Structure formats: structure tokens, C-alpha cells
Partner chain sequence: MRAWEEIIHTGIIGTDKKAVNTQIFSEELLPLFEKLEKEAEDKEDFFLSLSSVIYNYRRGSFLPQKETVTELPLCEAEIKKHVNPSQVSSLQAVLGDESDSLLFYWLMQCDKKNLITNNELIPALLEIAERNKELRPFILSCTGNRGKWMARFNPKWNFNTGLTEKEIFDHGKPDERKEALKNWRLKSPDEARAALMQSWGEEQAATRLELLEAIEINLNKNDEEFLTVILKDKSQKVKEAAIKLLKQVPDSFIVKEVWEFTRPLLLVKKAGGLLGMSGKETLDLNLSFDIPEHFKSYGISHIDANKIYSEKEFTLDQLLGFIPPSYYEDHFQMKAEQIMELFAKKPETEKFISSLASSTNNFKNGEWGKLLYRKYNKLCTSVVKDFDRELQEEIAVATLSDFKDVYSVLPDRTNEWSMNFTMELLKNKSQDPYGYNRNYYKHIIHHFPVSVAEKLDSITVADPLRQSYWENLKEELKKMLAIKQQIIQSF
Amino acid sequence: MNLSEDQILALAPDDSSKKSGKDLANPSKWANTGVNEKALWGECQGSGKNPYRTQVDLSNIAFKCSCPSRKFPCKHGLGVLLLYARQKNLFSNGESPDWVKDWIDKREEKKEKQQEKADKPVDLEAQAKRVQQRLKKVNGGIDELQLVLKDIVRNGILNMPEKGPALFTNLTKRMVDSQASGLAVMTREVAEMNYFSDGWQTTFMDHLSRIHLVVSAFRKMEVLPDELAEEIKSQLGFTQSTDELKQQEGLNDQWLVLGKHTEQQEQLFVQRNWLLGTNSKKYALVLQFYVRTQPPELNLTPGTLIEAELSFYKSICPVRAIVKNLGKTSAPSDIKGFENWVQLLQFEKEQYSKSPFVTSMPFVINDVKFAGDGKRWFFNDRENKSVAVQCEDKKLHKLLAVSGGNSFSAVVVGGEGHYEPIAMYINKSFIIL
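May I see the structure of the chain on its own, in the form predicted on its own?
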């Protein structure tokens, strides 16, 4: 395990946890620290009588702590990991104590049970019955959605700034009730868009066009090619069975974790992990869903290189995947991305020509320089072609400070001319923005 401080701090749930974690990365705060090939541990004295027992699963960077914090990871988990990154000599090598060993054993036992469950035969008849019941609910929800779309087209969009948020919030609830989670995400985006910004009408109609395209295609799925039909089902919220994905042949590669973004949707946290296969040059999106009291199964750290086998969901342009098997983690020695903007835009064009549902994607572009006039900011490639980037001031200042006017490899997320930098690679260091 060889994570940089930036990579460790990227695991923090918020800024206050980052600050507290840094404060706790102090040898005077810790006792009985140790490490072996499976785990890292230590005891941190808090305000109570007994010290907090903190442990880290090094095979998958998972945390556990006896403190009462509901954050994941807590400040103690960040602190002990930062301390190890700075001063490995403070951690004795050897057998883990019982409280660490019990936790690691339970995690390994859980993985074995999950594998046993995956190996069990599927009851196809019961599965087909559940699918039919859900399809009936989805069709009912779509009927109501199409009526609303027709009313909007008939009456125009002039009154949408007043009616839109409430109208689409109610539609979102209806889509959730009808088990069309994908449509719920789309209608929520319409409800939450800024109706008082310049050009809101274009954004609004783009959203409506996408919704109309999905529901219209769903009504004709029986005549669509298999891959397109699977794409439509995915857009609606149907997911391919994880068990089926684990059984199909995956793609083995060394995957660079480009970025991670977590957002809260009511009581559920949705984590997006973007990966790039260093040999296959294939991009992948690994989604994880979890609640606050139950941390995600995988902890993928931006800037790390992982040996893994990924299984991709069926699609015209397969991007979403699950991690089928996970191996060793290391630091990248180099990052190979697109050589210039022309290559990147050509790749985008190819994806859009295959599927109208391609949205935001990650990209790596090499040898760019940061340029701007204080109002607009650009990445200039080696051929001096400029493309505008959009990000908050904090990221811009970090880009300027770290690059110092020199070229670097940029990791951006976006599409159709709208890109946001999320990381950079310079002087053999992966910097998370």
C-alpha cells in the first residue's frame, strides 16, 4: 500500500474530516500501531477512558473505528493512514491483535458468502414473474409521463419557471413509485435545473427530448437490436443482474482510478468511480450505492493503479462496469491519454454516432497548458488548439499553482465542449483537484 497524502485525503467525506485527519497524523496521538499484508491499525486516545481502536483493511482500503462518529472514514481512520504514509517506521510488523483479526476474518467470510450466493442457480420462473410485475408498473408511470410531455408541447414552456419545479418533483415521485429509477433521475434533473438562467429554454428542451426518446424507444423495444434494447432498459433504471455479470467473461487490465464523486439522493449515497484501462485504453464507470451507516464495498482511490477484472453492462457503448476481481494496488509511473483535442473530439464523435444516450465521460489528454484571461480558462494542447474548461476558483488556483505554466496531463469530465478538470498528472505525481 503506497498512497500519497493527496490520495488519502481524497477519501475524506468532508473538509472538516480532512483537517481533523491531518491533526491526528501525529505520533503522540497513537499507541500500539502495527501493520501487516492485510491490515493497518492503531489506538488513539480520545476524550473517553479507553482509546479508540482504528483499523484499515489494506486489501481494499476499508475502515473501522470504535469512535462514535458516523462519518466514513472517520478522522481517526484518515489520521492513522496519513501517519503511516509519512512515518512507516512507527508501525511494527507482525501478527494483528484479535480485534483486528476478527474484523478481517469477518470481511473475508462475507466475501465467501457472497461468492456462494452468486454460485447458486437462478430461479428463472420467479425472476421472469418479477420482471413482468415491474414492467406493468413502469408502463403505468410512462403513460402519465407522456401525458405531461404532450401537455407541455401543446401549451408551450412559457410558464415553466413557475410550474416546472413542482410539476417535475411530483413526476419524480411517480417514477420512483413505478420503479422507473432512471426516469426518476431524469425528471429530478428537470425539477432542479435553474429556470432563471440565460438559455434555460435550450436546457429544458434537451432534457425533455432525452426523456421522450427513452420512453418512445421503450414502447418499441421488441423491434430494437439487443444491445440497444439493453441500453433503453438501463436508461429506465433496469439493471443487469450482478450475478450474471460475475459469470460473464471480464476484462483484465491495470486500471487507473481517474476520479471519484459522491452525491446524496435522499437517504442514499451514490458514488461514481471513473477508471481507465492502461492497456485496453477503455474507460469504465463503477457505481456504488450505500447508506451512511453501511460504507461502500470498494474504496477506489483516485490516482492509484489497480489490477482488476471488470465486467461491463450490456450496452451499445459499454462504460458502466462492476469489479469482478480485485488485485494489487500501486502508483502509476505514467499516464497515456489522448495526444490532442482533435483525437479526443473524434473519440467523442464516434461514441455519439453509436448511441444518443452518451452523456458525461472522463478523458485524459496529455501535454496541455493552462491559459486564460481571468474570465475564461482554456487547456491548450501541444498543437496549440484551445478548448474551454469550467471549474470553481479553488480548482483553478490549484491548477495554476501546481503547473506553474508548464505542461501536464489533464483528467477532465464532460462532453460536447463542456469539460471540468478533476485531476492532473505532473512530474510523476497524480494531483486531485
Given for the second form:
Amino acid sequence: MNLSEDQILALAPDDSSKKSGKDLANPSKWANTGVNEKALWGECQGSGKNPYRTQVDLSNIAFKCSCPSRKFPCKHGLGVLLLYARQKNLFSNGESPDWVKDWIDKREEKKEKQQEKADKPVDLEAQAKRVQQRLKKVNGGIDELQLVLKDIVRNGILNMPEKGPALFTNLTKRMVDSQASGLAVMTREVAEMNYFSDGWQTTFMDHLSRIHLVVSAFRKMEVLPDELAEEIKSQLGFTQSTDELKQQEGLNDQWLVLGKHTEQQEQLFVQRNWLLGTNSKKYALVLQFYVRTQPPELNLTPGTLIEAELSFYKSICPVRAIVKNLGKTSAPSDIKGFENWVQLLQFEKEQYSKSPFVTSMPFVINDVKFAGDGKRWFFNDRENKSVAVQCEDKKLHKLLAVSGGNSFSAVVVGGEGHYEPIAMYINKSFIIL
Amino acid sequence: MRAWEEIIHTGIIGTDKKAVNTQIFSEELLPLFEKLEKEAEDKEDFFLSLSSVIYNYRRGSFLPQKETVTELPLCEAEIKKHVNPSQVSSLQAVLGDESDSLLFYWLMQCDKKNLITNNELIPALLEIAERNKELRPFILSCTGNRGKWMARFNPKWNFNTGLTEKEIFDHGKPDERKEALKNWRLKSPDEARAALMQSWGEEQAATRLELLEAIEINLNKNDEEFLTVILKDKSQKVKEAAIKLLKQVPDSFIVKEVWEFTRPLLLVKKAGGLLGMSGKETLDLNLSFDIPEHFKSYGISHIDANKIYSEKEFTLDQLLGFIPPSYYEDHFQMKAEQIMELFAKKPETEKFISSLASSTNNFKNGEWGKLLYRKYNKLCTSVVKDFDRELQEEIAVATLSDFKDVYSVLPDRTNEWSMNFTMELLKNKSQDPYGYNRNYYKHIIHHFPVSVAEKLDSITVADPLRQSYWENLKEELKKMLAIKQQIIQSF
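Could you give the coordinates for the form predicted together with its partner chain, as opposed to the form predicted on its own above?
Then the entire complex follows, led off by the chain already shown.
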């Protein structure tokens, strides 16, 4: 599996790690470098007496390093992968040393243990009791939230910029206290809103509409179909047991990792991995939550194809999933997405009509070309129908340079006629933008 | 979308003062809104429910249109081959290191092999070309047709490729015009001068001064007429620039006039040598002179700030610097070496060897330059470029502490320096790692032989306070040299 520099850098936890990783992609820093189909390894001389032993599991990208860094992956992990991408001839092919072999074996053992753990029975009665207690708390929080929302619309939203973030920051705390973590995320988004941008009124009303939708649906949850009720609970922040999910039958497919986005919410990192099933044509979102000192369970790299079984969360419109079983990683030989904009927009519309809670997600559209006059840019599909391109110049220039005016497959995210490209596939190469 | 505008409008004013006008909504939605109103707890609840419905309706209602904006033309197919993955990797390493020197080196190798870079890195290279004029021609060559095609998407990348110097000079921006005139002077000095003469009256004083700088390139006798005309320019700075240029034209009226005045001041005495052999000749300088008043406008001053010369000597020194070396050779009927010996014979004339160096510098005489350096240790920087590399490096070693810019004595930006010189430079500059930091090396590292990395540890820094900084710098140098090695291997 050959990862490009952009793909490797996409694994970095922050910009400083990217820079340090690049600095370490230097042959003079490394000794005893090697590679086989399972792992990549090397010894890097750091400030300590002994060199740091750095290893990468290549079948399911994972890192281990003897350095004291709390970042995952550390700069040595990124450095050795970058060095391999640049100068493969520096890595001897062959059997891994014991310290690499031990780690790879332990990882395999751990996987088996996790499987055993998942087989243990769950106390359903206790679980239901806990849910009821929590719903009671959520109810209290929602009463308060509704009061505030009504106050805002009664008096008008015009003076919201002057009020600043305090109102919604306090509401966020209240939602956390009432165990409605999903609503806490939504209110935090309002607190962090930029009131200096044009059209803030629309953004603000969008947020309010989404919150109201969840809140009012929660009030009517008992009369709603089970799947929709599950969706609402999930919007409120109720999680479904991953153990249960692992027990249900998953969807086996070759999943293309379309994109990855990590954001920090206080001490917690939330990582969104968007996947597309190459056979099932199903889109999936794999969320990972982790703290800085603990690495995420999976390291998915945009542009790679993973053999995996995914279990989807119960929902009227199932998108969120967990990776139940993970197989080999490879490079895609082709990408099949939507044929044209009408098809893509129709799919989006169906999603919204099934579940109004669906947020924007990346889609693949084939055979698009650029059109533009230097000021406005569009993606034209093969039927010459357009949507506006929304992205910064740097991304736009990369897209233009790579495409040269030819058609390509684009991974786009957006809605309402404006789409931002996040990756492209052209000449059998997946390029992260 | 009118419905959403109505929501925003009501939201801004507040439901206390305004109710949503549902009449503007599509008729098919009205029963739904009536249901929502009926079920709502109050008007705020109704407004928020309406807003939620229309928000979702808005999201799903977009239909793609056939835009009138035209599709982009396809980029012309490339003639040159693209670089291979290992060459791409080395370029990525170079760009990651932000070293212009290593980038120059990579581009040179790419250009030599007649290759072009991979498309993905073209914008990054064009951004560099935007700020770095020296790298620009190489970048344009190595980015092929795709690079030229990209210029249409960013006006800053429109580097006037494909335009003639005349077209750029006639229609370009001030900087571009100056650059074009310089290039034009290199190719066809007379045409370039004629173009400048033609536009002269329409140029602003500051622009005239800027453009005049280009005339120094391939300066020749044909330029005299133009330079003489512009001596009457209103701008004092332009006049001074014209005089400076006329002083460099060996047959200009200024040079001739100064020579006619100076010649009688140089008296060769034959000291009764056998059959008039030159070894017995000495030089007497007549210091009883008064220069014509208008000579002052040629930039001749009276007061020596360094106080080496008397007032007359100082004036004579400047007059001698005006005279081309060929005039001396004709006048004394001697070769360069003999003339210098003649000046060096007596202490009162020896001090004027530096005047000969000024003349050599002014008229760029390589042969005189070499002799002056070898025999009298006088460095004429304008002719160093004509010296062989060994001598250049020798001079560079001797002047390491004098010149911050090593290119003033080693002007070739393409070649690799010898190990000996590289080590001398490093030994010298490493003593001041703050002044000569990474930024300094990242502009010259491509000249270093890669194997110098192994010798870096042998360099010691005298000042203990600077040792740790040098240690860090040394690591940076090793890293840059490793990238150079990677470039070499990849090509």
C-alpha cells in the first residue's frame, strides 16, 4: 500500500506534527529501516541515549513508537512513513525484528479479545432503566431550552450579535447537565457562530430550526415510528451500544475513505470519517471520539480502500456506522459515484425527506468539468448542468492544475447549489485537496 | 427563496411585533401550515415549526441549471515527459524545506533532463515564481504547458510568456518594462535604446531613472548620443545616471575630455637607461593643476573622506579612474603589467594603483583585473566573473569576511563549490551562527558538495555561547544536504 504525502500528512494530529514529521523524513535520522507486507519500522536517533523504535502496522494503519510523545501518531511515525513514501530503496524487505513482530502479534490478539468481549450478554432491564432516568433529565433541559428559543424569536434575533456567545454557552452547559449531549453540540455551534459574516441571520435561523426540530420531535417521540424515534434519541445524544451493534449483521464491502475531519470539542477530539461502499453504493460515517493522550482506534486514510464490515446505527436514514471487522487496505482502481447533479440532488432530497436531521456529507460525482470566468466557478456535469464551486483559491488552483480542463470525479460536500471539493480522482489517482 | 426570506424577516422583527405572512407560501404547503398552527402551543412555537419545515424544504429544493458560463478550454498536451515518482518525492522534500537554493538545484536537474513537474505541484511552484524572479524562467520551463495554462486563473502568474520584449516594454507594468528592456539590451542593444528614446518624453522622472539602469547592459559607443541628449534632463538624478554611464563608454566625449586634461599630468622620465630600456623609466605626476569647473558635474570631488590623499592627489585619483586601461596602454606604449610596475616604482605614484583598479572596474578589463589582484591585491569586483573558478574561489576565501554576499566574488549560481572553499566558508561563517543562520544557507546550500555533511562535525565554534546554536544549525545543514543527495539520486 503506497500512501501519498498528502495522505500521510492527513494522519497528523496537528500542524506542528506535520512539520516535525517532514523534518524527520530524512535518511540521516534513521537506522535499521525495514518493511514487509504487515509492517514498516525504523530506529530514529532522538535526544535520548537509545534510538526511538518506530513501527507502523500497514494492514490497518496504526503506529507505535518508544518516544515519550503523547501525540498519535507521533512525529517519528509520520517521519518514517514519509521517508518510505519518498525513498523506498532505504527500507530493506524482509522479516521484521522481534520488537515489531511482538507488537503486531499483540494487536491481533487484542482484536480477538475484543470479539470475545462483544459476545458477553447485556443486562437489558438495567439498560432500559438507565435510559428512562436519562430521558427524565433530558426533558428538564429541553423545557428550559424551549423557553429560551421562544424568548429569542418573540423579541427578534436582530440584537443577537450584541448578546454575544454567553447565552448559548450557558445553554450548552445546561444541556450537558441534563445529559442531552447532542443538543449541547448544537447550542455550542450557535455560541461559536460568527456574527460578522454576511447572512448570519440565515445561519442563526438554520441552527434554531434544527434545534427546534429535535426538541419538538422529542415531545412527540412516542407516536413516531421506532426508527425515527431512535434517530431523535441519537440527535439528543443517546448512543447505541457498540457491543449490540457488533452483534448485528453488518455490511461487508470495499469501503473507500472519502474524507476525514477532526475537530476539538474542549478536551475531546471528534473525528468524522466518511466512507463510500464501492459495491453497495452506500455512504457511511464512522465517528471516533478520543482524547489527546489516547489514540483513535482506527486510522483511516482518505483515498484508501478498506475491506470492512460496517454495522449501522439504527436510524430512519442509516449513515452512522462502526467498523465491525477490518481487513486489508489497498488503493482504489476506480470510483463510482453519481452520474450527474440531478441524481445527486435527488438522493440528497430523499435523505432529507426521510430524515430532516441529516446534515451535509461528502458525495462522489463522476465526470465533472470546470466552468468559470475567473470570478465565478462551476462544476458542470456531463449534461452540462452546473452547481457553484465554493472553495478557497489554493484548493481551486490545485484542482485546475491537476485536471487541466479535463473531466474528473470529485468528492464534494455542501448543499443548496454550493459545493466544496475535498478530493478528486483522476488518472487513477486520489488527490486530497 | 421568498418563503425563507419571510422567515428571516419575521425572525429579525420578532413574533411579538410581526406574524409570518403565510399567504406568500406555495398553496400546496398551506394545509401543512394550518396543521402546524393548530398544534402549536403559541405563536413562537408556530414560528419555529414553520421555520424548521421551510429550512428543510429550502435544502431539498435546489435544481441545477444550465449556466451560461463557458467550460474551460483544455490545456494543450505536453511535449516533455513528466518527472518520475522519486523525482516528485524529492521536489516535495524541497518544497517542504522551503529552500530556494535546493529548489533551484531541483529545477536545474529537471530542466537539464528536459522534464516537467507533476501537475499537482504546479500551483506551489507558480506561487514561488510570483515572488522569485530568478527561479521564474526555470519554473516556467519545468511546469510546461500546464503552467502556462494556469496563468489564466491568476493574473499574478501571467509572466508575459510568449510576448516579445517590445510588447512587454510597450504595454507592461513598470517592473516588467524594466526587466524587458534589460533583456532587450542583452539581445539587441540598439533596438532597446531606440525604444527607450522614443518613449523617453512620456516617462515620469522616476521611471526614466529606473529604465536608464538597463542601458548599462551592453553599453557601447552608439549609446553616447542618447546619453548626451539626456544630460539636459530636468531631473538631477537622471543627469547623474547619464554621466555615470557616459563615464563607462571608452570613447565618450567625457572620457576623451578628461583624458585630454589628464594626459599632460602623467610624465614619463627616462632615467638614462641603456638604449632607453623601459626598466629605467619612472613616472612623475604633475599635481599643479586646476580642474575645469564643469568637471565637478562629472562627479569629481575634492575632499577625501579617508584622508589618504592630499586634495590634488585625490582629484588626480578620480581623473585616473576615468581613463580606460587601453588609453594607458596606448599612451605609455606598454603592456598592462609594465604600466602597473611603472606606477609601483615610487611611493608617491604607487598609491595610484588603486586608481588603475577603479579604471579596470569601470571599464571591466579582465586582464587588468587579474594582474591587479595577483600582484597588488586589488580586487575589481566587476571583472571577477571573467576569472577562472580556482581564482574566484581563492578570492572568495580571502574576502570571506569582507563580503556578506558570496556571489559578488563567486557569481556563477549554478556550479558546485570545491570542498576546500565550502569548508573555508563554513569555518568562517559558523563563528557567527546568529548572523549566518539557516536563512543564509538556504540560499546557497546547492553549491555545497553533499559529502561536506561528513565533515561538519570537525568545525568548532570558538565562542561557547554560540556552540549550541551552531549544533542546531549543523543539523539543519545535514538535512538540507540529505535533500540534495535525494535530488541527485532521483535524477
